[in-house]
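A lone chain, given as structure tokens: the form predicted alone.
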Amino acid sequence: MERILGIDPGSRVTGYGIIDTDQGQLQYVACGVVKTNPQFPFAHRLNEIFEGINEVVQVHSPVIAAVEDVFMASNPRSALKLGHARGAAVVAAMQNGLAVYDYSPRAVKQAVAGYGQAEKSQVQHMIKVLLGLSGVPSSDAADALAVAICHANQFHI
């Protein structure tokens, strides 16, 4: 059995999702978001992301982190901030000894919805179905769970 942490980085909201995989079976463990305080300077918000992911790792003990890659947004400044947020999450995972794998947004959507251009609502619905959840997680948490599932599918864990 492997425990995978999926991370959907964002400078305001970073989603996380944790699943267990055992011989192709997926089991939901936890999901949620790390919200940063927009009143704080950007460097402080990066530290909030680092601390939030660090806490998630320490509470749930995953062995692998799967992180969504930065997509090139129309605004280069937004893409840079997203890259910084992603870096804070990756460093938190690495500092806890996790192996880190990167996946493009297209590959993540393809893995759970069968279509690389799937809408957020489609991803949320498929996460609910694939993991047998009673409700639909927030879009950021669902995206993070999708990243974890993408990794599980990639390696057929």
Contents of the next structure:
Protein chains: 2
Amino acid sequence: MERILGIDPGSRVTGYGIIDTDQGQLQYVACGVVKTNPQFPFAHRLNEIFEGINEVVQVHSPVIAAVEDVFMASNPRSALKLGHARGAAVVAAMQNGLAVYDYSPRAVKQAVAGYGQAEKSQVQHMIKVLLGLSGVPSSDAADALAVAICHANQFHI
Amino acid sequence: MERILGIDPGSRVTGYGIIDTDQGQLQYVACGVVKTNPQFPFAHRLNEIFEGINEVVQVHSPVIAAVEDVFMASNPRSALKLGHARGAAVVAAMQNGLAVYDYSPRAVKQAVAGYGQAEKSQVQHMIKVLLGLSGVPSSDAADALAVAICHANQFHI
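I have the form predicted alone already, so could you send the form predicted together with a further copy of the same chain?
Once more the chain from above appears, this time first in line as the rest of the complex follows.
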């Protein structure tokens, strides 16, 4: 059994999702978001991301972090901000001794919806189905669970 | 008296430089670089930056971090990597309770060489002169000291 933390980084909202995998069986553990306060200086918000992910790791004790890559086609300023946020999240995982893996948005969508250009709502729906959830998680939390599932598929664990 | 840590972030080499300022008097304390191993996965290298800056802060106890911004005109992939590195450095400063300030490369060059497009060698030379050093620091360390001086000038401290 392995516990995987999926992270969908963002400077405003960072989604996280945790699953257990055991020989191809996926089990939902938790999901949610780390929101940062846009009123605060950017350095403060990066620290909120670090501390939010740190807390999630300490509560749920995953051993692997799967982190979605930044989609480069977005505008360069946004990509740069996202790079900062992603760096903060990755360091939080590393500081807790997790093994960190990167997945492209396309690979993540492919893994859960069978199509690299799937819409957000398709991803949300498929997460509900694949993990047998009673409701649909928020888009950011669903994306994070999708990254975790992408890792599980990749390694057939 | 205030002790300022200047940081010139980079995914390969992150420069740092520490100065004390007292009513406009600048005093050199330390400078150097945090090098990351290009053989290692990127997440590991971000962690090296976090830990390197963490160590510098713990040894020298600065209260302010002045961090150079990413120059957006560079190629987008490099800017994105640099964003990650900068995020890791900023979070290390924040985790140690430092106040973090951002300065553009132009403002930094203007502060030490009086010209926003100054060459690297001019910055190195001016750092030697302004801080009364016996030798010229490496380019990354000189840039980091320049960011610290930029902050001191900005706040007339």
